[in-house]
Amino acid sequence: MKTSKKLGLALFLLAVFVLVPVMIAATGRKDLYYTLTSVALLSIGSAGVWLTFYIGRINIGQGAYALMGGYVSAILMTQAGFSFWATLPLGGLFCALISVGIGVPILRLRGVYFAMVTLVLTEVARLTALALPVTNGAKGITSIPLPGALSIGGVTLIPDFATMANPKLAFYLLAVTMMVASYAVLWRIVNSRLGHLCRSLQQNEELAASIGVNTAYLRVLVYAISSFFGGISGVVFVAISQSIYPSSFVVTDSVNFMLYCFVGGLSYVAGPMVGTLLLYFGWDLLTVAKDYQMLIYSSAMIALMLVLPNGVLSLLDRIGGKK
């Protein structure tokens, strides 16, 4: 990693883990914890969508996996007595397994079929949550306990959230830590042999298959990793909201996960994170426009994509002299 990138990463970590909490404490704007926590969670889900774009596939169903991950966590905590920390990987793994079952038959076909299936997937997940007794239908699952203490070898690494004076800060740090870990994994995938193979699929699937790349296997693997990201974002959402309903994640959320990737930049690992930050805060800032909020928001996105078709982060290349 170049020195400039190392410096940028160090400054980013310093900002999210130290400067932001210090500034919020100084200004007393504790409501920003919830906003920034939401941004971190949404960026985790959009990171998975970005990964499917990386193999040249359009994923419009990430909201379904966030919903499934959230329900798995809620059911395990309220009905089976699992701790939040145990449900965190289990929710992601459940979503990964479901995605394999969907991906094996569909991802062998051309991309348009996969896009069509993912388009209806979120609504299918919502209707399933409405129908199943274990999900409690439209009433959802409420009164979900806060994350308990995390101990390893008798040493408490994370105290019980219920005993904390400021759980909002704890949730912010949890979400940001998960976000940093997710993007670290994403960066490692992109810069590994797996990432190079994924890039070959994006450029020419037929050529990749002709040189021995198992394209079907690779697509399913990437989709499973993508869905895992969606699942863990839903698990953390449940811990924060302490409830989940069939409407917690809808088709609009799945579309937004995709838009975050476009706005940030499909050519950049950090693109979904930047896109999420800009669009989430942009929507909040436009609340003053009232009835014209959606019109201004949509127009701004269209203009942004026309001016910066490669995303906001492409400005860095322009500044650096790249075309």
Contents of the next structure:
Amino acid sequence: MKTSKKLGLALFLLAVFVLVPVMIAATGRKDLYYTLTSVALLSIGSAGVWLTFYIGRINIGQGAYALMGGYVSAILMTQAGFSFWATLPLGGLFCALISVGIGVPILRLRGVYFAMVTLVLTEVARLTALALPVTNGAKGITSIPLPGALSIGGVTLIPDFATMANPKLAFYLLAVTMMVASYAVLWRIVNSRLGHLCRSLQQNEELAASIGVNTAYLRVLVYAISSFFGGISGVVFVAISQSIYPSSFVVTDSVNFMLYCFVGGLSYVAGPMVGTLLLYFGWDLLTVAKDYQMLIYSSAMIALMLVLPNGVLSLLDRIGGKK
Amino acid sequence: MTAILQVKGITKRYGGLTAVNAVSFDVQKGEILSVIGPNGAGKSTLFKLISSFVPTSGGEVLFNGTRISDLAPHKVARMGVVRTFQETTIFKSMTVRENIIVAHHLRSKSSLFGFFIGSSQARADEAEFGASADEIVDFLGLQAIRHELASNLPQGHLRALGMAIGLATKPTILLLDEPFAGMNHDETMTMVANVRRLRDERGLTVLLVEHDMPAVMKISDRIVVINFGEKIAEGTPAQIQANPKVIEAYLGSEDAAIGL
Ligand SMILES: Nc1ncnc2c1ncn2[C@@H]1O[C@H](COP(=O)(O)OP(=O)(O)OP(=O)(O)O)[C@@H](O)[C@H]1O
Ligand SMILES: [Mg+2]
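Structure of the form predicted together with the partner chain, please, following the form predicted on its own?
Zooming out: every chain and molecule, the one shown earlier first.
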């Protein structure tokens, strides 16, 4: 890493972990915790979507995995007495596993065909949640306890959220820690040979096969990682709202995950994070426009895509003098 | 001596069209064998069958006595049978060197997870791929365009890059589909010399499809002629040039295309 990048990273971490909580404490705008926690969690989901873009697949189905992860956590906690901390990885792994089963057949599709199937996936997930007895239909699962204490070998690492003076801050810190970890994984994938292989898939699958890449395996692996990200973001969302319904994540959410990636930039690891922040905040700020909120939001998005088709982050390249 | 590659009655049907019809021939180790025939004769389809990019409709291909037909293409590549594409097929948004490096995939000793965490084996692999890529660049004389983005290259260089990608897999048999297409005379002669050096210096077996008859006659040990999906002749360049069936097939399309 170049020193300028290292410095940028250090500043980012400082801002996220120290400055934001300090500012919020100073201004008393505690509501921002919820907004920023949502941005962090959504950007984990979009990181997954971004990764499927990276192998040349348009993924409009991340909402399905967020929903799935959320339900797995809710069910395990309320019906099997699992700790939240155990359901966090389990929710992600469950999604990864399911996505392997779904991915094997559908990842052979490309372009708009794959996109359409993933779009349907979210709806299928919603209908499944409505139909299954274990998910409790339209009534959903409510009164999910807050995350308990996390202790390893008798040492309490994280106290019980229910006993905290400021659980909002705790959720915020949990979400941004997960976000940083997810993007570290993403960065590492992209900058290792794994990323090089993904780019080979994105640019020419036939040629990739001819040089011996097991394209089917790689596609499924990437999709499973992507869905894991979707799952863990769902788990934490549910923990925050302490409830989950079939409509907790719908097609709109899936579309949004994809838009965050577009707006941020598909060739930048930080793209989905920046896109999520911009769009989520943009939408929030526009609530003052009331009835015109959607109109302004959509127009701004169209303008953005026309002016910066490679995403907001391509501005940096332009300024930096790269073509 | 048994042949390194045996093509036995291989057939490919697309609906009602038989693109390749019961074609058989053997390839000896270290041989340069050309497949020629008019447009649409089934040459590319034959290569796709050998490299197992399309399933067969009949017959089989044996590599060192083992059946390779209908295996996944990456498995056949792993065994050492690798094709290049007739269409310019490269990774467009990578540089020449990156194209060649990624094509070293089959030589990875590290697992994907190893690459992810940057294990010592992974780093050794990367170093090896880089060195080997540079060596291939030198071998094919591509030094000047090493760091050029592939999408910026002219046709002649793209063909050379296609071959470089094939070489990076360290094949035993390399199938080149029209490797000289879009090259001028000098470029073709350089590539002809390169293909010969591959065989002479590295013991590669080379199959190629080509329309450039002077180049074919110059480079080939033997030639297989395909017309309407069927093999109509097989022999040395001299035998093929004198074969009345071949002359007829070619006179039907292009006058004296066979270079008589
Ligand atoms: N995927 C396919 N589906 C249907 N028909 C096909 C397919 N691929 C090839 N064909 C047909 O099979 C026949 C042989 O095609 P092939 O590409 O093998 O010819 P070729 O000898 O390589 O020709 P050229 O010299 O023009 O490259 C042609 O009639 C072609 O239209
Ligand atoms: Mg052809």
